[in-house]
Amino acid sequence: MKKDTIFALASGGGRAGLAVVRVSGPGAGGALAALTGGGTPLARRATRVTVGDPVSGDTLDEGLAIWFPAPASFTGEDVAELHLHGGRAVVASVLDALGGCPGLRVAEPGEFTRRAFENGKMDLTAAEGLADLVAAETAAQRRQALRQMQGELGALYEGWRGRLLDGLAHLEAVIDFSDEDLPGGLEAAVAGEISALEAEITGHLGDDRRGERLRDGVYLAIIGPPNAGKSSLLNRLARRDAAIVANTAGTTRDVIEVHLDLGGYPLVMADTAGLRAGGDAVESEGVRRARERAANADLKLAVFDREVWPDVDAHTAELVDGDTVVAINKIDLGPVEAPTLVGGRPAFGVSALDGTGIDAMLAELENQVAARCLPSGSPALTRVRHRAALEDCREALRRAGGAGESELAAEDLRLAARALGRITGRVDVEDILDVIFRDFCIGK
């Protein structure tokens, strides 16, 4: 347990109608009578109060206290919260009197989430789904999130490390007792368990990053030629003007992102300078980053021009392929006529000027994004972190699975199991003995 008490703005800055303020720590239930003129209140429930400085008697304010007594908190130590009107005066004049107060400190950020760690009231990926939630945009990231934040995908991983020291256990045993009477066959058990979490693991790594992109955004690059409307185009998906519009060639030179929620999904949308050859230093640099973003975007927006069609641009044409939308813009001027398929790829006409054929090239673009990150049955892998444990244990496993002799292979098990222990903060070593001794009645 922390021995200094923290406090914070729980609640978002700014003038709001309401703004919560959380004390944690052994002087919670003094600083919360400190400032009410009273005891600590019920716990778990709202009690109206009257907020005051204690040093100079002034009123602050009126508002309802919440009590939660330790271990019941979020936090797992006595935790105070004082709901207040949210004016910044209020709270600013709240704030100083907590700060008058011995022995508190204000917290530093992300600290509650961290006492709650330290505390055992959550592992480090519900923390990490925590600070996803709080920073989700779109209702997939929100589902996301509280799925982590939950604890499914720590129980995911923490019931791959009980397995992995069920095994370790069962050639400890191996080792160390072989004079006991232990059941047999127990290194071909562990073998097999090897093999098959294994598999689980290579299955849960090999999802395309739909757990990262959902978390991230999908990353997609408009390309084409210049004057075929990019920009325009962009500008109507993103319903304002993110990027300069002009009839000269090469008016875009750097890339241009926009963030938009396309049915619940998160999407990086990038304007890019017009791909052709030539031109000055600048707009050369600008083709150079656009052949970039385009090769490491996860889709890509192809725009051709109306005007010239069915003239299909080749430095465009030549970047299409399976993650590619196409779009024919200006069709205000026209129908599109025969062609319509670029690169295998069908090609939507649309108009950027007065929005014909957006809603059918949205739709497209959703189901695209959608392919991308929807969820397997499984917790989705959301961070570079976890991947890097993940590949280190799965690495351990092999290794073990190929040990000749038990020893080695226990190690393996062992790194294996802090391999996924680095995932959600729980790492032990004393775990093993307390399934040797479930297990098995050594000494009897």
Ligand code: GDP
Second form
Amino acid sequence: MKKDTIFALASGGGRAGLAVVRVSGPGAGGALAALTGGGTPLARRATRVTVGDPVSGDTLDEGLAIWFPAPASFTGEDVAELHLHGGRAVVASVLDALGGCPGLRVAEPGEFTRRAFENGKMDLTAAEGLADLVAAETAAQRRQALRQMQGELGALYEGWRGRLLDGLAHLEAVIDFSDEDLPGGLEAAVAGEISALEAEITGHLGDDRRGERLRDGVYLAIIGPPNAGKSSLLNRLARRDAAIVANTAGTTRDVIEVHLDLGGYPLVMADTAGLRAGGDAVESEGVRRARERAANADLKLAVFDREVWPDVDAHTAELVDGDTVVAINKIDLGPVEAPTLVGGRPAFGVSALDGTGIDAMLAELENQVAARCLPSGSPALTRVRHRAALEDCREALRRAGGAGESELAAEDLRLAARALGRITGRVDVEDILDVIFRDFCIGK
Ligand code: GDP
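Let me have the form predicted together with the named molecule next, following on from the form predicted alone.
Entire complex below, previous chain first.
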């Protein structure tokens, strides 16, 4: 079946110096010729072109064209890139002209990358790495995404799958041939390999979600009694240069999230605004929500009020644990003696009002965030999808290890290999492709 030819703006929308429009598919060469009034330019060379509307004959822009004939292109198909001036009207007119070319249509989100995957240009983990690279907001996120795009994670999983398939082949030999024809100890060797793989996968799964945390951001809940200054503290942090996404509204109207780049590591801080001690019902609802948030967060910032010091709010103090950074706010009203411990954790005296102590508290937060993201040496799994497939794989390996019969063990090894193959996209992934590529933007 011949594929249609797709096109889209590949660079960001809006006014800019340049805009890049990408066309991929069997009609890319014809469309390029139609818009630039010539033949196809030299392969992989930037060629100066005048871009015009093939129907009206209007000149639309002066730009560059790059022609990537199949299969040496991003998608593996014929690809044309037009580098235009980045004005809205220029881009709109060129997209219109392309839409008028027979057999061309606007690309779906992620469709270019999906074609690259389908044409064997990259495996699924690399495609996901590319999506993460485009979405990366901090240096550490960028490094992790780039390594994944370059195949680090895919190579790990394919390596495991290869060893599994070797074991399976040996086991099938045991099933099919008599003992005399085979070297001794084959079954024992396979059993050893199964338990080694199971241990490696268990180690990989037990990385404390570092890769996922780095990708999604480390979640920090600000907890503390009403009026301790939680919102003021969040606002002060949001105003810093480090705040990379200003107060994005969260899922509920009450929650604001601030994304901070702490030394290259992403921190997402959430505070439930508007929970005030207006009445008993509101207050207990506030406590309930704070507890829930604290329970779901990776880290907590417990804020106590210098105004009532040394009284500490019991609800909050109860939640202080090894994942908590403690702050005593409003030290502009009077210092707190250092070192001060609350719930066994050192307390940082800060003032949301004048900024005193904020840097020291942030340095501690940075340490805590980095400790939760730092790679443990081997590549980190970055998605729930990977985790689920690896758990299936490990489960099948466990069953294979416990199965007395070679036939049963072989079947479980087949299932284990399938689970790994789903991560890289080697086997039956049709059903998950839509989900994966939907998260891309158009033009990627
Ligand atoms: P929240 O209920 O914990 O979110 O507290 P808010 O941020 O709304 O602050 C409660 C009150 O404390 C407000 O009147 C703030 O102006 C005041 N406040 C907050 N931080 C400081 C601070 O560092 N110093 C002083 N003196 N007042 C503060």
